[in-house]
Amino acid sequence: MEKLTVPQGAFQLARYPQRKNDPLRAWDAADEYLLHHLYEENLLDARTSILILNDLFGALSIALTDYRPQLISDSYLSHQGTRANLIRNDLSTGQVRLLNSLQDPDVTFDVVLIKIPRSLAFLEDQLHRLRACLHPATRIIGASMVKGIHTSTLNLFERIFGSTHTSLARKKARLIFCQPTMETEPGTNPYPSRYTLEDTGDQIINHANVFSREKLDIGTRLLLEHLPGTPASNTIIDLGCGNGVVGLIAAARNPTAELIFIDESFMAVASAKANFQTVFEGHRKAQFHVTDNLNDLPTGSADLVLINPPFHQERGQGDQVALHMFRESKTVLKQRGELWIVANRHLGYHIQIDRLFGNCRTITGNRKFVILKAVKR
C-alpha cells in the first residue's frame, strides 16, 4: 500500500477491491496537482462547501475531510473504496457524504472538483445536473491526466457553464478552470437516451454512463444470436448487466426463469430496471443489485450466468475484474450450471476459464469476438 503525501497530510490509500501486488495506485498525478493547487491558491476555508465528482477511491475526499465534502460517483466500487480508505486512515465515514450519480444534492457549493471521466456523455450529463448546485461565485475545477482532456471536453464546459481555460501541465496532468455564467443557456440534457432493439422493437433506455448506450454493440449482438433457452434455467444472472439487454432476451427465451441483474454502476442498474419493467410491464420477476459482483448471492443458487466482461476499471486496464467475475460465477452456480461469456478474442479468457472450471467450450466466434461456455461439475 502506498502513501499519498500532499499539503493536506499523508494518507495510506489502496484501490478497491484490494489485491495483492496491485501495480496501480489509488490516485494519480491529477489528484496531486488539484490538491496542491487548492493549497497554493488558498481556495478553501472553514466555511467552504465542497462537491467532488468521480473521485475513484477517495483520494480527494479523504484529503479534504476537514471540509466534510459530498462525493458523487456512479461506481459502487468507488463508494466502497472511499469508505475503506477513510477507515484505513482512522477517519469517520460520516465525514464524506456519498451520493450516487442519479442523486442530486439539495444545496449549492462554493467549490466543485471534477475528476474527468472516460465517457464524454457521462461528463455532459454530470455538467447539466450540476447547474442546480451552483451559485455565481462557485469555482469549478476539473482534473485529469493530459491524455484525458480533449477539445471536446473543454467545449462541453464552455457550452454548459461558460468561460473555461486550462492550466499548464504538471507530471502529465492538467487542470480545467471554469467560472459559471448563470445566464448561459446549455440546452436540454439529452440523457437518458433511447434506441430501438431491432429484433424485438423494444425501446431501450440508457443512462449516460452505460456501455454502448447508442446502439447494440457487436459482441452483445453475437451473444444474443446464440443465447441459450432451456426450461431448466430457473435463475439467470446478467452479470455486469449494463442496460440489461442480455437479461431481457434471456428472460424472453426462458419464460419461467427469475432474472437477476447485477452491475457496479448505479446508472447501469437503473437502466436495466427501467428496461425490464417497460418490456414485461410488471409481469416477470427480477432482482436488481448495485454491488461488487456476486457477493450477496447464495452459493449454488444460479442455473446460468451471462457476462460481457469489462477489461478496464475507469482508466486502468487489465483482466482482474473479469477473472473475479469468473471465480464468483463458479461459486454461485449450481452443479451443471453454465457460464456463458462474450469477449474480445485476443484476451484469451478460455485459458483461465478452463483452468477454473476444468472445461471451456467455444460456442462460436468471429475475427474479433468469441463466445465461451463452461459447465460447473
Ligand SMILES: C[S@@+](CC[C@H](N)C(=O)[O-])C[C@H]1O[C@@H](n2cnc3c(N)ncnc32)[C@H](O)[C@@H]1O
Second form
Amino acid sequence: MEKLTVPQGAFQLARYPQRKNDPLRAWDAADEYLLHHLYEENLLDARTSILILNDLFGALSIALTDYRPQLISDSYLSHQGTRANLIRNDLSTGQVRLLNSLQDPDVTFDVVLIKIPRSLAFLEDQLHRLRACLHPATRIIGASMVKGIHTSTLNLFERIFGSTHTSLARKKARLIFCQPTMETEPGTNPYPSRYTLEDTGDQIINHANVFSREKLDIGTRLLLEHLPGTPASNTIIDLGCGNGVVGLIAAARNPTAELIFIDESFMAVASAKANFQTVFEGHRKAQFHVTDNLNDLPTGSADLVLINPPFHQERGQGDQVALHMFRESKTVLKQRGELWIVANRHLGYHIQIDRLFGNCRTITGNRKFVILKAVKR
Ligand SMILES: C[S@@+](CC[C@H](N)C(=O)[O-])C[C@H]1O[C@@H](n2cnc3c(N)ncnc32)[C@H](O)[C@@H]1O
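For comparison with the form predicted on its own, provide the form predicted together with this ligand.
What follows is the whole complex; the chain from before opens it.
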C-alpha cells in the first residue's frame, strides 16, 4: 500500500476493492496539487466548512478530516474506499459525512473542492445542485489531471457561477478557480433527462451520471433483441444495470420472474428503480441494490444474470471489473443457471468465460459486438 505525503500529514491509502499488487494508486497528482495549494495559500482555518465532490477513495477527505468535511460521491466504491482508508489511518468514520449524488447537503460551505468527473453532464448536474450550498464568500476550487479539463468544462463553470480561471499545470494536473456570483442565470438543471425506448414506447428516465444517458447503447440494443424468455427464469439479475433497460425488457419477457437490479452508481440504481416502477406501476416485485458487484447476494440463488460490462473504467481498471463480474455470477447462479453478456467483440471475453464455466456459446454478433452465453454445470 502506498503513502500519500502532503502538508496535512502522511496517510496510507488503498483503492477499493483492494487488489494484491495493484499498480494503481488511490489518489492522483490533482489531489496532491489541491492539498498543497490549500496549505500554501493558507486557505483554511479551524472554522472553515468544507464540501468535497467526487473524492475517489478519500484522499482529500482524509487529509482534511480536522475540518470534518462532507463528501458527495455517486460511487459506492468511493464511499467504501473512503471508509476503509479512514479506518486504516486510525480515524473515525464519523469524521467525514458521506452523501450520495442525489442527497443535497442542507448547509452552506466556505470552501467547495471538486474533483472533475469524466461526465460533463454529471458535472453540470452537480454545479446546479451546488448553488444551494453557497454563501457570498464561498470559494470553489476544481482539480483534475490536465487531460480531464476541456474548454467545455470551464464554460460550464462560467455559465453556472461566473468568472473562472485555471492554474499552471503541475505534474500534469491543474486547478480551476471560481469565485461564484449569484448574478449568473444558468437556467434550470436539465437532469434527470428522458428518452423514449423505441420498441415499447416507454419513457426512460436517466440521472446525469448514468451510462448512455441520451439514447439506448448499441450493445445494449443487441442484447435486448436476443434476451431469453423462459418460464424457468425465477430470479433474474441485471448486473451493472445503469438505467435498468435490460432488466425492464427481461421482466417483460419473463412475466413471473423476480428482478434484481445492481449497480455501484447511486444515480444508476435510482434511475432503474424509477423506470421499473413507472413501467410496472408497482405490480411487479423487484430488488434494487447499490453495491459492488454481486457482493450481497446468496450463493446459488439466481437463474439468469445479464451483463453489459463496464469497459474503460473511471478507475482505470481495464477489464478487471468485468472478469470479476463473471466470476461472481458463477457463484451466484443456480445449477443450470445462465450468464448472458454483450461485449465488444475485440475484448475476447469468450476465452475467460469458457475457462470459468467450461462452456461459452456465441448467441449472435455483428462487426462490433457479440452476445455470449454460459451455463453453470
Ligand atoms: C456498460 S454500463 C451498462 C449499463 C446498462 N446495463 C446498459 O446496458 O445500458 C456498465 C455499468 O456497470 C456499472 N458498474 C461498474 N462497476 C461496477 C461494480 N463494481 N459493481 C456494480 N456495477 C458496476 C456502471 O456503473 C455501469 O452502470
